[in-house]
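One chain comes next, on its own, written out as structure tokens in the form predicted alone.
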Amino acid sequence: MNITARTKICMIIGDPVEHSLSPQMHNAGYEALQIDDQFVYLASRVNVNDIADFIKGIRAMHIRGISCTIPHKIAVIPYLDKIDAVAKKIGAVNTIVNDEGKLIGYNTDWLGILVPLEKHITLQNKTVALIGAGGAARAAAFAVTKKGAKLAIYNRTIKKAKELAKEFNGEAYSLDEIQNVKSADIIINTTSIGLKQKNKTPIPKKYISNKQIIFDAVYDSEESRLIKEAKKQDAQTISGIEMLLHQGFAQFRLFTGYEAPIDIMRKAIT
């Protein structure tokens, strides 16, 4: 690393934040392009209770650009300048941009989400199963009923669920009837179970089958319960890994003002 008194500061919030490979895989981008003088990525935990004094210290400190984790993706909305078209759309904010002391939500999260399933499989018309009603839920619901897929929305509070599902035009369940997922064709976990927990998996192996697609956005530096249980039936399997990446790409861009170098940064966290 190239840092001076010049180097611009970037870095993800969550709580926790801890197991991110965001600062890997972003400043294995800098130096790559040989912007490491330019850009530093580092992390930082913040609880949600202090997320408007950490949105003065942005001001503050001028730094450049913040990703946004669980769980703060909706809650940095209301002290934010401005919100992008598509991130106002979503109702939730993964990146932050500080142009010249204006800041600017955006949501690249959709495209983490979008880019690995169009890999497997056309959305048309298919059927998924989303698990959850946070941030990354919104993202993900945006995603796919973007691209025609019908939505099914499982979450613990079932208020919640069905807010989202009426503005994305799908169904809304609680857990307790998670045994619905048995006939969609995808099934996408956006929750913390298997992060803070994890022991634990949202879904109970019994309802996963060799026709399905599984999507857990959850990653760490092992394979969630839920992505090994679905291995064991057969189920195409993609990991929070893959979502990390390519919302990281778009997210590259908006810091930096360079496109990401994919390849480089891929290796640097698998």
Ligand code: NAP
Second form
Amino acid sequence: MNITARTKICMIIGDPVEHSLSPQMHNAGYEALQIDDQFVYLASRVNVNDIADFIKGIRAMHIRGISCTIPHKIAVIPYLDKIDAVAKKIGAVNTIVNDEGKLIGYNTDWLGILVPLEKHITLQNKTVALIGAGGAARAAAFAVTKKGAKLAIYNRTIKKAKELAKEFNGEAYSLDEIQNVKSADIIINTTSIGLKQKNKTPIPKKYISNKQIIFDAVYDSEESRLIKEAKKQDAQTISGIEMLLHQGFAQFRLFTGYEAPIDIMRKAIT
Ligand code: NAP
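So that was the form predicted alone. Now I'd like the form predicted in complex with this ligand, please.
Zooming out: every chain and molecule, the one shown earlier first.
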């Protein structure tokens, strides 16, 4: 361990946060680049009602970088000094950089969606069924529409699906109309179904086919039920681990100024 009194703290906040693999991923990167005397990465469960106090803590303790996960990505925005243009368009912040006392909000989740998807498919004119309308869904909507895909959003709270659809020129559906996903080229799950209730899936297996790509943003040590069932249907699959890695590589650069050691960070969490 190379931590000294000069080591800068980076951390992830969420509620829950204990499932997060970000500490292993980032710390493995620091060690590989021999900057583990400069940076250390921790995790903290923060209640969303305490977010204002937590932001005061960042400033008081000069914490260098924060990764925000559920349910903080939208809640942190009013407390930051500056929001970068992409994060503003997405409407969610998953990365905060403390630049000498100025807190700047970024979003790298969209790269976590885009980079793995583009390894499988060219998005131009493809149809995407996006399940969920929270922070991760906003990043996914930005990523796929930026590359010319057509978007249909399905959400439990239809009002939120409609708002997101309006911003990204898509269609909005309730979860009662989930059978429509059958015709999509790509299905992306960004709900937390499968995170808290591990035996649940947002999409019945019968609506998944071998012509589709199924991307589940949820990640865990085990494969999600959605990914398991998609494999049984011979669909191409992308797990939340890929999203975690690619949003994390971009975040690593923002926190440290160094390019992420991709292979080592991948090995640390897979
Ligand atoms: P969020 O902003 O709180 O959004 C949660 C979404 O899930 C909303 O659309 C919500 O619907 C829906 N939802 C929650 N419980 C539901 C239920 N029981 N039935 C139906 N819908 C439900 O959260 P987020 O930040 O977007 O994160 C969503 C998921 O993506 C989490 O599991 C998170 O871990 C994962 N994620 C993974 C990565 C990665 O790197 N792999 C990155 C970002 C996020 P309502 O609008 O109706 O409440």
